[in-house]
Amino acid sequence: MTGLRLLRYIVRRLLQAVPVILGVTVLCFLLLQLAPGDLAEVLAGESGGASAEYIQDLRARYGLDKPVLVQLAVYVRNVFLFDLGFSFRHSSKVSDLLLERMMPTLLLMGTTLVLSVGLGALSGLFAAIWVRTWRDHVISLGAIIAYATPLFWVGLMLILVFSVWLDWFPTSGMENVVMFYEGWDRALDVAHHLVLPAITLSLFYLALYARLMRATMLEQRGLDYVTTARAKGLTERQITFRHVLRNALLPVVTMAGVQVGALLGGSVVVESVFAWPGLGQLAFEALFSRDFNLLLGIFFISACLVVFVNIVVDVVYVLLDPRIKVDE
């Protein structure tokens, strides 16, 4: 494939997804018009108690008094001009607020991702070399009772035996804030809150990926082509190896795509387990204080980042793949 068809590809992929996002936030944004109460009856609640004149006061300052469909027209308009709004509750631009928390989610989600599907891709290999044996058991097991353990579950209980019985990592928190690590120093002291975050997040989509890998290598390697591969005096390991894993990788690449928003979804409950200061936990503020504002930033960035992962995983579906023809 020429580079000049691959970038028309992206740039008619980009384009595809202008309309998703559109609909997305869209979407979004109706559906939190139907949850009770606003930000104005929150105000007011906090003050110990206001008037129905002060509280429409407050509704006609933030614009919440206008129709659904105005104040929809007003967002919409605003998002074309990359203005995500103002966050009265934090008192910030909400552009400000996701650019900060931002980095920490997608360094927990990038860390996720190389850990789940890297070693889920890894086992469920082994696990289809070494199929019907104690090991390809063993590794099944495994990876069944990940996948039916809750994510919170995992982290109170690594929390309780990694940080408080052994002491070896932090509780919560992304660093160390009082010491003013720089360079190095800090790295090492983010990747040493991250671990504990990471695994716990990684566990139930390792597992996932485990039991896709084996089957889908157990399936390629029953196909013609392996006979054929094998009539030519290809050993088993050089049939594995070249053939059948490049093909078994195809549908792991594809559910982690699929899987981002999924992700970003789990990233809400490890973040407020570990008091992880990315944009699942600012998800989880915003909700309860009903910062509309800010859940429909936080909403729209989600969006974005769902759809450019699948482009990535689009283009490198088909550097794995030249059967798929980029031009139809």
Second form
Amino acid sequence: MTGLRLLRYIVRRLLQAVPVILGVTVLCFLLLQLAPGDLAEVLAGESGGASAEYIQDLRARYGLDKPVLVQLAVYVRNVFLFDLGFSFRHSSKVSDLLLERMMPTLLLMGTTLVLSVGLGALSGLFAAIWVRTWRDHVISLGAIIAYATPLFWVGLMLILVFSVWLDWFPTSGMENVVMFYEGWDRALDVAHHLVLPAITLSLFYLALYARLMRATMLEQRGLDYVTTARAKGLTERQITFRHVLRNALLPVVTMAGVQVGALLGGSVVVESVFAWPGLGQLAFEALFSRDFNLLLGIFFISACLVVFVNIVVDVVYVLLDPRIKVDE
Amino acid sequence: MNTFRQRFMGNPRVIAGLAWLGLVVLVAAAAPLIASHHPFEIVAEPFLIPSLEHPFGTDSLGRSIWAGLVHGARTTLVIAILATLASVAFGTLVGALAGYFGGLVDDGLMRLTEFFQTIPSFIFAIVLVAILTPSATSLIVAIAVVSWPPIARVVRGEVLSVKAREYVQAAVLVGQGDMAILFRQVLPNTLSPLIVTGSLLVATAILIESALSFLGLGAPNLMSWGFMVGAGRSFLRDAWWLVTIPGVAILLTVLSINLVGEGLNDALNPRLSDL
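Cool, the form predicted on its own is there; where's the form predicted in complex with the partner chain?
Below is the entire complex, every chain and molecule, led by the chain shown above.
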């Protein structure tokens, strides 16, 4: 019964997501129409200038001469058929490009999520246990500083210290392409390249979760169920780990879900600093070469990702806390 | 029970934050007097290490980093504050209307808010700046457009709780119009969470502004801290101070705003300050 109800809930959430994603697509499409210049002008500009007729010809070839609403209708219809169009810039299908570039970004984001939620929750937990001691002050101070540091600057400072001065990690890229590693060697090489970007992207979120975790742990500790547990004769350790910890994790999970969109934005900066070949880099290139099909595809895929993760978080939430009911 | 002032000013973190912010504001206001050079003017040889004559050294083109810092403070602060004001104004309007009228208005406006929260905000800001062509105004617009949703949510929540109070019902009985009740009775009582959220938003705005400038999407004729970091990054190996110094300025400023904002929160909600 519960399984069926959960399934129905997931289906309902997925259906609710359709208009949101559609809305994002339409809004982005219309916004991009406002951008100065189009693909035809960029192509003409790159070939050293072209006559007005040639530009018109290019526009007709790419369907850019039709009215905006017609272009929009065509685009939306294609999206429903899972056809994200063609990137004239890269001479390849947008879906292929997205698939190719999605893995590095997902790798970066996934590592960051695990690192920041894990270490963040852990340091918040310890700060709460050691509340008002010097250890708590050190963790809290570290968190508040990390929370205020610009991502791109952390990245550059890490490069300066660990790549330039100490020469422990590579400065950029995802793998050493000239070495032609395969199998485990390749995985190890990618992991080696991943260390600095993942730390850079994690630091801010780690601080965020640590602060949240500490605050909720302290808040939960004053609640009635803790008094009951103490009255039952449980030790402080049992109370903290069996009761308080589980309740304090809920807001962290929620926050982690909310932050996925922001994480994607942060990865644009990190990918730019470390020349990490992911979606963020692709979005940036697409924007400047006016490759709107590609850019729209990136927006579409990121909106899908954000919605998907939010649903996953809500499901995890239901599984973590039996008190939360899926039916309204 | 201490007064607000005692709780706020008695907090050493707040004092430290206010001190740095005061310094930055002062320096930003008096920028042309403090730094005698224009920030884009070449004053000496490139890549000079910080010295007495050039307190923070010179950059890759021989521009004074001190002049850049001082004028950058101006750009960064003005853009961040204007963007915050714009997003607070818009977010308050949306949140107040949604919370006060409820029903369909609430549904519609909250869907709009959720919608804006679904779009990855930083990528959206990049696109907005590119579409509007990079300038101080488009930075302000882009930052405001991506930062109003949290404000709308906070205000809506507050309005919902204030709306049910007796003095609002009394105002309804007396026959005051909806707008008069909303603006004279309800909104003034939502101020304290709004001030806290708004002050923390300035910090976020500075981070977004410097990230955009770092990527080369800043206002083209204005020196800013993010731009300085971006311009220095190619010379990281040989001239580390080009990147380090402006970054520390961003870090300290954002940190100070957070400290003051949290101090405000603790002082306004004394129950929570024990945490």
